[in-house]
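Below, in structure tokens: the form predicted on its own, a single chain.
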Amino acid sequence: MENIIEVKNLTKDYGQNRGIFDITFSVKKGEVFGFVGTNGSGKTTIIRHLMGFLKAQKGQVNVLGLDAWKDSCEIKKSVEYIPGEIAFPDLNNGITFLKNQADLLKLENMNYADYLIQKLQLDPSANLKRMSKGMKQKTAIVAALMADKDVIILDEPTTGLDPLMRETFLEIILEEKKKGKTIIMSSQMFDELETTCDRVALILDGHIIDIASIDDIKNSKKIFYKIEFKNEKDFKDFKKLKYKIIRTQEKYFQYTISISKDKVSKLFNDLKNFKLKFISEVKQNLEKHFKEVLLKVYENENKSNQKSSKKEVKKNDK
């Protein structure tokens, strides 16, 4: 399938380690691609480059084969967008706003807009300025999606929605996915990305540190087990068997290990020689996957810091 979005070595450095750095990814036609990360991690900055609101200091951003900065006006003709911060014009009510949007988009048929209004239980006759955050978010969703364009870019679109409306919105996104739309969505919530996305990128301090396939996570060839031993000796002896340990909790004599499915029988045969408190399978999901990735990142940082400290001590000794 062709790449609808291509980002290569995108960098926007605001100084003091703020910004985005060497961001590279692509999104194929009909794919739903997600970003997850804390506030300030760089999700919105990436999306603003895709929309042509920011010019990259380094790298390339192409949407539909066009340069996101130079050809932003042309790109917007094929892109639906929900910003992270909603700001409405000074109009009396939602109806007027949606009609103005329809005129701007040269949209003659409002059937899909009406469908979205009913599905989201939106009262568009309410005063725009007096709407609750959730109502404003619903209005923004309808305004963005009613044109039925090929590419949808969403910056934390469920902000302000209550849990029921959040589920309804995810249903709408899955409907859009079935139509073959190409969708990019940022969020801080793992479950909604896992429900809708094909792949998800984890952003940390302006860097993509992992891109996970939801299908690979759900259909992993590996199984994860948490094992707790009754005594320290067994705990230490088990480590000698060289199973892949992804987490150690010495306080509890506990390991979390990862093994391939064809090694399960061997594991249980080996465990017959140890005294266990318990063993339980750990079901894998997007959140757990990224926690493991982050754990490795922090462990590597600690090792790097320790090496730097040792070198510094040696220099001082000399």
Contents of the next structure:
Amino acid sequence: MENIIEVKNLTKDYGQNRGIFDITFSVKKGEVFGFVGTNGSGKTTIIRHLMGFLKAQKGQVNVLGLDAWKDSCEIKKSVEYIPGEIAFPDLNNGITFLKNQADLLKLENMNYADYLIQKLQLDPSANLKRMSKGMKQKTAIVAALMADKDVIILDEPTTGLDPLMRETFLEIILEEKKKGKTIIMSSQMFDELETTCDRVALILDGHIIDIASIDDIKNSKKIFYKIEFKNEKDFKDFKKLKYKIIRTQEKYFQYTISISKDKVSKLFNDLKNFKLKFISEVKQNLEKHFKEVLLKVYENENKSNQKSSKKEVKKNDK
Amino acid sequence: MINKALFKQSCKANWVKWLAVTLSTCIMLMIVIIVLGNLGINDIRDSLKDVFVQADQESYLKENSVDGYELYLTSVDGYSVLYAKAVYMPSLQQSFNDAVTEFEEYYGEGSATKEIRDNQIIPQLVSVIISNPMFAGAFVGMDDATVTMFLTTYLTVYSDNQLNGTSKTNDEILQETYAKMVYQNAYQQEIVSGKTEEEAFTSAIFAKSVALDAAKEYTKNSINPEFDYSQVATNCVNLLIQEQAEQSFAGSDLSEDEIKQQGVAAKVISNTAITTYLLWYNQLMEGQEETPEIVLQAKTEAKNQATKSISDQIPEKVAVALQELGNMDIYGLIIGSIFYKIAGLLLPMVFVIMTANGLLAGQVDSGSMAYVLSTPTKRRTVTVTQLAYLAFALFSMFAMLTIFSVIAVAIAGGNSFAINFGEILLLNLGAYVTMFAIAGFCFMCSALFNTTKHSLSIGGGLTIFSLVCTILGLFGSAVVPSAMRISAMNFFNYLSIITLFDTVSILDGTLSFLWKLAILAGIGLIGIIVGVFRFDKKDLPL
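Complement to the form predicted on its own: the form predicted together with the partner chain:
Complete assembly follows, chain above in first position.
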């Protein structure tokens, strides 16, 4: 399959460790690609490069085989965008804004826009300045999606929407996905990325830490169980069986373990000898996956910090 | 290059602002031109100017009176010389009559016309007489030119008397001869001293009247060598001045009574001048020897004192200041320097600052520019479209202002108004070019900065700074009369680009405003070019 978006070694250094560093990823045609990360981690900066609003310091950004900075106008013919910050032009109401936007897009057929308006239950005749955050977001969604182009770039598109509307919006995204569109979206909500995306990138301090495939996570061969024991003896004895323990909560005599699917019957056999309070399966999801990844990152950092501090101590001794 | 949808969007976003600014500026201008025009703000100036014109006239009148008085006395002396020669006149007349008879005998009765007499008989006879030693002896003490002039004039008067059938006595003929000679001398003197023919004619006529009166008076009192002429001289001059004043008002729209009043006023002024002159003269001559130098000095000084007018009596600096105030063009100051350079620019400036910021920096700052740039629209198209809108809005604003100002001038009196149609059109053009420069600069700031904060504080800040400097600089500029001027304040004019809008040059009809406007247009263009190219290349936080 052909790559719609290709980003190689993209770097934009704003100084003081801010910016994005050495970003590399690609998005295939028809794929839905997500970004997740804390505030200020660099999601929006990457998206701005894709849109040609920022010029890369290092590396390459290609969209549809064209340079995102130089050919940004050409690229926009097949790209739709919902900006992260919703601020409308100085116009009266939603209808004027949408019509104006259609003029800019040279769009004559408003059928799809009408469909979106109905689906989102938007009243576009409201005054733009008095709209609530959710209404503004809906208006922005309609304005971006109405042209029905092949590539959709969304920067935190669900902020401000109530839970019901979020569902509706995700439905729309899934519809678009079915049409075969390539979608890139950033979000802070794992669940919505999980329902829509094929792959999700985790960004931390301007670096891509991990790119996870949702399919892989869902169809993982591992199963997670949470087990609580009745007394301390059993709790300690279980440890000797050498199952892979992910999390230990001594207070409650609790373990969370991960085992491959084929060892489930062995586990239950072993557990016959212990007095349990309960056992429950913990479903694996994106959030858990990334938490594991982050834990590893922090552990590595701590180790390296300790090593470096030990070195410093040695230096001091000398 | 221009995107219609974006242009429409900018129109929709800014039309209220545009309308408010345009209408209020137009109304302001109408009020300034029409209402102040009808109130007659130039009245005070005109009356001040009148004071100085009257003062000049008064001074002129007084000078004439004193000169006339002196001329009268000189004429009495001068005529006494001629009067002593009166005994020779009958034989002169006889010689002339003989010459005429001889001519007519040869050419026939009546052939000696006035022309023949004036151009042939009299000159021939005069040259014969002058070369005759017997007659020459009669004119001892007079130079040849004067004698020739006297004889020619006398014979002309005598001959005219014969031809016209007016039976003048010998005394009258002599008196008229003298008056004519004085007239010719005065006329030549005035012409030599650079006066126009008309002025020379007027003062020569006056001199002639004085001389004739003096000659008559002398004839009357010739038996009494001790007669004091000063009183008659004063009376004579007073009357002549009165007559002259009445004549000068003759063709005017004043009534007969008013003309008489003017005449009496002139007579009073004349009398005062002569009296003052005599008093000063006597005062100055007291205890002094009467040498010609001292007398002349005393006369000059006395004349100076006697002919002083109001403007001579107030301190020189105050007089200069008042005179400047009288000559000041209040309309030029209010419409040119205050309205078009300050008051009328303020609101368009606020419009330009806000709009230029809102067209680029404001939209980048808020993020709404993303909706434009996420459509297939080039950044260059955005800048050029927004620029086109700004220029169009400004142009239509000043087109409205031009229409309103032309209407206002038409109502205020058209071309007879202090500021004519050509000048008001140039003022509007100048103001547009000035605003174009400011708009170019503000647009550049809007394109350079990503935040409203920076764009407004640099673009708007410097623009308002310029305006404030122009206000402060006004108090040091030459359009303000020197009494109110603080020349150090002129320094502020060098800090403001509005100074390049030279309203004074426009209203004076000089051309130096043209190159200054060219510089302003250049500033605007540079701002635009820098802004457009920079916006293409910068990072946008959208």
